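First, one chain by itself: the form predicted on its own, in structure tokens.
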Amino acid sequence: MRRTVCLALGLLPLAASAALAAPHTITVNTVQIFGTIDPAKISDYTDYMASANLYDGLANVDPKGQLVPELAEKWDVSPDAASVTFHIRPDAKFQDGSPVQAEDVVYSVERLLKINQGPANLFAGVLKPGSVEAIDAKTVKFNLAKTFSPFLATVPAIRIVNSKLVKANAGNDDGQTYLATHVAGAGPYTLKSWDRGTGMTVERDPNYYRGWGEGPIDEVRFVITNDEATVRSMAASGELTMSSQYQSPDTYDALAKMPRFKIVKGETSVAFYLKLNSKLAPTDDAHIRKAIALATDYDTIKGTILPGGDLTGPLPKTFAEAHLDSPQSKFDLEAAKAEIAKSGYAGKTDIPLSFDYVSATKFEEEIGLLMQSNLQQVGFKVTLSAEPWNRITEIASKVEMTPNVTEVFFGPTYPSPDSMFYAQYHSKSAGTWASMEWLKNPEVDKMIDDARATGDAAEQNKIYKALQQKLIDDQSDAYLETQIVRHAMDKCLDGYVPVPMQSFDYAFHKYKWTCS
């Protein structure tokens, strides 16, 4: 019996620190699909939550929007700033052991720059074919063909692929098949399952080059359900860990009354607009853009069906130097009329607006509502879409199949107001879904180029500012407000904070778990 006791007495430190180790594993719902988990083809928010967790860049973006190491250790700019030359870490790996190497960065530039969707837009004409090379294994220079201010901003867009993995699998198309369902990265989570209509799960590689801090995520399991009841019933049965944050309000203010939530909260840099499809009748006239505008309740949006923050034009004012200081829009039916008797549809009723929200998403919906309510006393006659975001992407390729009004949430994809600007509103942009206005403007399109070609930051803001007057003045948008991002959360887990990168702040290998 004494041995028995010895025994047992023996083994308590093993279990307690069996305990302590036991894996972590968090259900995470996301309101639509992952589009792809390709790197060379990521444009949303949910392609870049993946991507975000399955690769890793050359640099990364802290909360504050500054660049900071990832499989770079450093990097050199040359004085003329037409070449950036990084330096991989020693240690870097990727997921299946083998290191990487500066020709898996040229590897991967080249590629995306060959499949040029995605990420690629963020490069035209500024990377070609040729542009980077491999100085030795460990050093790579990226040589810029003409110059680039945000180029350092963009940087961690850039995925870095296990060139070998991939050409032994690139069949007749570079990889695309085979990396739309198998991950070559060096990240610290490899892909578990994914089935793209319901959700994906991702787990924990223990042998990361950049290793785990305490209590670190196992596994982390999206579900895809933007249903408000389905989030409750999650939440109340204790599968969910951490909501997303396009819920109501409602749903925030009951998983808040439980015990088990915590509410955080963050303003970020994502803007939520009314994209106006200006090469479309009736809103190709800039009278009936102004009439939509001010038909617009923003209290009653930013205020009660979806709290948020100011927008007065096409760029949050997160970008502090560069944002331009105007008016707040106002709700003004009486003026809306008068925009319309200005317009080629002066003396007519029932005009015809399409208007497209995405689908099963309780708030778009009620906007949706609103402004359905609000255009038909003006004079228009609104029919309501509500399609699934998939669907959204896809009718934006066109200009004839884009509806005059969509509901888009868009947001930077690297910290700078250039990534607003080139990715809505440049010509090479459209027929994307971030670019659903069309504009096609020569004019815009000389000042984003202009802006992005001086290195001289005061002259650069007040381009910006030109050009945000030049939007307002033109209404290329209806600007309802920038998004707080609230998320209900197990107070055992920590590590949210906001990002100036799209979805960069659903890293995982930067959160923990509190509770032993």
The other form holds:
Amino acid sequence: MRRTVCLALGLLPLAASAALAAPHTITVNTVQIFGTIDPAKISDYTDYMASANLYDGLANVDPKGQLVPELAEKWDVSPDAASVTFHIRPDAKFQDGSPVQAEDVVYSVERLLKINQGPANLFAGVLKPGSVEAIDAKTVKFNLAKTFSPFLATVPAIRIVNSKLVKANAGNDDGQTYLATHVAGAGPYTLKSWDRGTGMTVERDPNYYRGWGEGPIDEVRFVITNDEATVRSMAASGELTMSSQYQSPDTYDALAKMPRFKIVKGETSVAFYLKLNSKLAPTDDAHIRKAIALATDYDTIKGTILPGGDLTGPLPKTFAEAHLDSPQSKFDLEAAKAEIAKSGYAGKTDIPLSFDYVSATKFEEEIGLLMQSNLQQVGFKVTLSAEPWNRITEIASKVEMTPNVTEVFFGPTYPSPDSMFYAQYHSKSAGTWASMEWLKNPEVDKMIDDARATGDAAEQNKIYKALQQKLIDDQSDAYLETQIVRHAMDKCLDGYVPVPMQSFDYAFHKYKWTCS
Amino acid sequence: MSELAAAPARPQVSIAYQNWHRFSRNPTAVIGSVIVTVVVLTAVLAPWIAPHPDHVGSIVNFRARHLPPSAQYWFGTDNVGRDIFTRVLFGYRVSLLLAAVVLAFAVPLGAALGLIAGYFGGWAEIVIMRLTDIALAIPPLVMALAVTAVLTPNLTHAMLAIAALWWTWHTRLIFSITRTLRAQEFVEAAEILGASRFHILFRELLPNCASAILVKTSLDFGFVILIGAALSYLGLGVQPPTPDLGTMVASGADFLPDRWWESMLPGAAILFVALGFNLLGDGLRDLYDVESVR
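Could you present the same protein in the form predicted in complex with its partner chain, rather than the form predicted on its own shown above?
Let's see the whole complex now, leading with the same chain.
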């Protein structure tokens, strides 16, 4: 007996050191907290980032926006495009080892529709309770309530939860309490620790059903900080492996000088707007909105303050077929004055304008100060406010609380132009941070709905182009730039490729550690 | 008395002259008063003496951003190309104004409560002094953060919260002085002559506390400016583009250590003014020999 104990004690340190020597742990900073990890509630970039690592969907997206198999190995679309049948991989299993079955897909969708938050708005009117049926243990059929052409593109947003595990912990809120802090998914990473204010750590599941390639990332530590000096000192001390995409140009420059780092770039479908509240004076006047767009110094913003790509309308040009090739907006203060002269505020000075940006984000503050200076020259009195992100999501819920102008990034949550239009401009999305324009325009709604209803791609793109023209004519926003994502990454880390679906490029299963 | 003996040639020296004489022999007091005078003058005269007075308003110049200190920009420029020296001079206005507002509220209130508690004693003393103890137990910075969490987060609300707690120190000080004074003959004499309570409180007792209040207030100026800077550093700043020293330090800290001037020089400006008021307060304390003011 005693000998066995000694033997065990003798072996333990060996085993521990063997386990410690190999792992590749990376540290990534995010600029905001993880709001939720419940797949029925995810909405912003950190939520999706957590979800992309902790959960799997039936399908995933490749860099070109094409659907690729994940939990489902293949799928068939019915000839009338009214139903889609998914065939789940025979070896697909959850993190607890139980197999992924059709009933889990049915439960995940039903739960999503019932809670009706996060990605649920993608399926409003498309999927109804009972729309999804299990044909057999590994086959599941989606019967669409109406033709919805972007449906397949939205499938990756359905993250599949382990129905047995969630039902066992359902409580009286469909497991919302349980899934707020636990993971019941099939994703490649398991949740190791999560402290809301400071960060989250996820750990590689070695038994992940799709397997792992060379040099897998064993542990990812997300550290929440939007303080540039902290990011720089973490990089200098060797703690940071990969920066967020929201650092200031100075930080990228500073990190590029450190021998350990490389800067990776990728032009994304994320657009940066000055969202103009169309229901609040004075931006309820189209001439005032045009004046603001004309008083925007696009070259300084996308050249000096935050280097980015061209954005000439509401839709980024990555959606090549649907994109309307419109001229770049001009920076012309005289023309801006002329627009004010045409508005209901002609002859007035000190027209009050509220302007919000995300606090402690250096470039947003700089853009705010630039806009304030230019707008003041044409006759506005701009009140700048720096608000924390959770405050912005809150003020976006009421039209009278939404500022005249807000600096907001928006990227597609699924790879279809519909994602850009529906979430920002459709009446049904009003009251979210993505649609601080408060358009509520029946014509716009109809165009978005029409595009959804047609299966003909050419017809759809025609509608999208007309819609872009209409939004540009109405000056829904000032279209600043598309985001060129930059990350400072350790030279040993590889795998960042932009994907036109929010945060799916931060699924660390695709990354690898190239040094020994 | 030794001062009188030191100036035998002028037997008619006024009290003011004696005070000045003693004051001018005290190097801390002189340095402190020079600093305070310089700061107050620059704050008042900022629009005329600042090299780039337009940089206080809504102006950006991205071609001149992040410039190091030079003959044109003494303290360098910030991240949108504004002259930091100019903004520091105007930042003093905000700091001094806020300190003046807080103390204009806190000092009279604190002194009045201290006089009442010290002179009347009894229930007045119990109620006022226990309230003071409670208020003293709340850290001003925490109170300011709590108040701004409820109201909109800006510096005005934060300073209101500070003012709501700051009177306590004056109450304690004046209470202890008044309690010793109330047994003295001049108070009794006034009472026997039938002077009103108002007269006794504000004509007899208050003038005898004046030196203590003056010393305490000049020391307070430095502390309140520091707390105001701490609060605006924490993000409870004034409306942009209004310059504010704490906000400038916070905003410049993002560019440390390479662009040290953007946070270090406004920080040095805070140090300068806080030091000035502290030296002045120390000097006044030595002058009036007020032991009770720490």
